[in-house]
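Coming up is one lone chain in structure tokens, specifically the form predicted on its own.
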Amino acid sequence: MIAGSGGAVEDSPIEKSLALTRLYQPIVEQMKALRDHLHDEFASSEPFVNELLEHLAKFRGKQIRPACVFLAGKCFGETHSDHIRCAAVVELIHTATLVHDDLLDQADIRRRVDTVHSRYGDRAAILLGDIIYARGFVISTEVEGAARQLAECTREICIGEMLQVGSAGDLDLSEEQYFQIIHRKTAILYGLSCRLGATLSGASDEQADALERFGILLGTAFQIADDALDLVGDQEQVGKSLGTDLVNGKMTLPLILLRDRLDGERRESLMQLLEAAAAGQSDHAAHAKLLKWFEQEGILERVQQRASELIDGALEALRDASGPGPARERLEELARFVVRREL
């Protein structure tokens, strides 16, 4: 996503995915303009900062949030330079949270490369995330009315992360508390991405509200799927450190559903397993036992159903806001793509 002074912009994983290539077909030019914009913004004359930014360029992922800015905009008209700026800011906010999240989770791999803190240390990771946030806020001031919304969204994301840190080890965490956390730490940035894109293209307040709801539900479903992948995914296929939720004592939806499904000795056994994992005492046998429970109780199917229900609500909101067209069609496909990820 970001390259430093004189650095080459790497081919995006977007271009390596046929599904996303099709999804992003109406916004190819906008996505290229986004990459060029971020490259120019992050040219640094400081060698060490430049080295970190070059490393961070390898983290470029699906770029779903900026794509939402562009596709939401195209539902109501043409996109312009303010869409590029806002898309850049939401991608920068997301990237900064990844740098800090990897540190908080002590994750070693992100998109098949070393995380920033594992290669350069904790202090460098904290400061690099701060630099990215700061640059994003500067860009946001160039778009009328956007800076406050983006700053408030970032504040909510940080509060969501703090709530998750504060709830670590709470094996009695409720579904309601879980959804409050992922709403703040993940879903609202999707929602704001869609709202900004729509508003900048002339959508009414009601239409912008509906697009924001679409984004929030999309982001919630995305996080549910991501949490499931952390427990059952293949690290080589996913391309990042997995199992960090167990180690950090995070109760995500699959674990909450399983906890509430089991009773008696099996529930007690699960609680002991979770306590041991958070204490760094988990092993392959314990993980295999967890996966067996998931299979026996149909937990992954229930998680998939929850995500699908959220996507159904998202699609309803989208169709209420916008008439048929290529951009709306791609947003619909993007929503379905989120829940098709292999669990």
Second form
Number of protein chains: 2
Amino acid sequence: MIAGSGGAVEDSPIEKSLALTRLYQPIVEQMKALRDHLHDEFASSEPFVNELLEHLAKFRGKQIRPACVFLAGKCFGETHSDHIRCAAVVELIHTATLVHDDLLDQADIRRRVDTVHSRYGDRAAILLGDIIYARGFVISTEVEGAARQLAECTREICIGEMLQVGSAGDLDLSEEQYFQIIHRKTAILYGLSCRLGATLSGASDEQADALERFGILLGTAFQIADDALDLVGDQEQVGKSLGTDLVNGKMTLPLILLRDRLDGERRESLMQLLEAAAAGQSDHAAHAKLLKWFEQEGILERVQQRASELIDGALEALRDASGPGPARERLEELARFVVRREL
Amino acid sequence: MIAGSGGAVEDSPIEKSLALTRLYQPIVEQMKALRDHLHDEFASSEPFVNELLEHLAKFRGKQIRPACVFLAGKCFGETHSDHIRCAAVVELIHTATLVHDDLLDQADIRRRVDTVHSRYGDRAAILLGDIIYARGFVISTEVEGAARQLAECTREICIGEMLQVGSAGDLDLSEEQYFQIIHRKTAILYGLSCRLGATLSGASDEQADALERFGILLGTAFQIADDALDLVGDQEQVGKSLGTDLVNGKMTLPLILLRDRLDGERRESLMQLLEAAAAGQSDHAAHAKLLKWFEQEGILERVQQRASELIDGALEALRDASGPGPARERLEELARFVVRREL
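I would like to compare: after the form predicted on its own, may I see the structure of the form predicted in complex with another copy of the chain?
Every chain and every other molecule in the complex is listed next, the one we just looked at coming first.
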């Protein structure tokens, strides 16, 4: 994930792509069916809405959440059309949160493309997010028993985001509060993706619980990695606006761990640096100082350690629930992949 | 609704309140149950989210959409707990659109209270809207057969809003395009409120269709009245920010009718006035000029006429579907009330 204060060591795009091709190998057909499904959903829209959705399609990420739906299903049996619908819904929910998030963060680049609000304005971004949520809910009603869970999960995600907004500028945010926020805003959607995939393939309640736990731990580790990259990543390599958390006064794990290790003058100096950054007064020197502190205090190793422990827990939950096989192997690799670098 | 160029003639708050008390008399218990239901929904939230929701509760409007659910139900039989759930959902969807709308319009006052974004910021307003939508969808899954219709309706509402955003500044917007936009952004939620209420009380498909038609026509007339008030109403009496449509370059019915009647120099002068207003360069003199044109060309009478025709159609649909009785009478009064002034 992160390699000391020198910045992130990212695999090349080709290596990344090869790794993903391998990861998704058992679910190639399902991922294609998902893309077709999403494409058909969007093609019927009004021209202006369609233009926005087509712009949005350029951001297509690694679609890890849909992959979780399919791979979790494959651990317990065959996948069918309801898996595709659920995969579409989790991807739509995630996409809608991204559109609103980028607006909230005033981020201008995502996956190397202008974000919706930076090209079409804030109004369009708000409504596009709303349309995507609503489309997701429409599809969710086609899968028996899934709609309520997906709607509740969405509400939790938004509450998690709201708690983060409410705690912006709170430099005393505790580690516990940080984990509560990322649990809601990120982890539970991974958890539900895995649960629904498993349940739809006939997993028992116990197995579904274990898969949900796998997803939650995976999602938590993912968010930790993502937050660390925002501080120490290279914008060119990561492909999205970075440093937004500092500007928005968001205390993420590296900053919390650093704050709790520094004392006296150095702590005071850190707090001033964070306040200045949140007030838009940050520069290269301040950022270099932060990276130096991270190195001196071994912060990135600690963050890495925390993420690895979560992944260990995830793998344990997975092995308890499912016998060995290609789908389980790919979920295991996915879990390791997530903390190795940003997906 | 509107009384010539002198501005709106609004009934006093007491008269308004008395009229509503009478309108809602057959459904007093149901409206109370709705308020309790919404209160319980909100009480369980996180403190910060709860603070925002409590602020939002101050905006509580006339709750016409829930009243439509109950009154439409009462036309065909008893109402029960599913009516309360559906009423809660339509009110939540409406509330969420308001929170996002006020942000889109940069309106600072709604029902005499600061809007959410003006007090808590844009981030909080976006997320609060998202949370309210999601809460609505959660409740909708408890009513068999309603979730999909409500999600599709929400998507249509947002697409309607998006089309309006996309046409901002388009001074050539046709009357037909205007009606398409308000159909989606406003009318269909009234239509669905009436349909669901009727269906849940055992109405036939034909009766449900007629009630939906009633709601759509009522909602269309309501939006026409609302748009006219934005141009000629008195902010103190109406209780929300007015004149936002002009600033946002929204062509509404009075402006479209006026544009299509003026020619030559006067038309050119109107276009310049509208362009200046959309660029933030509007003043009392410009507004007075607009009101004078409205008077000279009898625009408000024409708008009133259009709204009245819609209400006549609504009443016809209602009478075709339902026999006489207190609930039908109240729906009839509600329809007349809507075009008499802003609710």
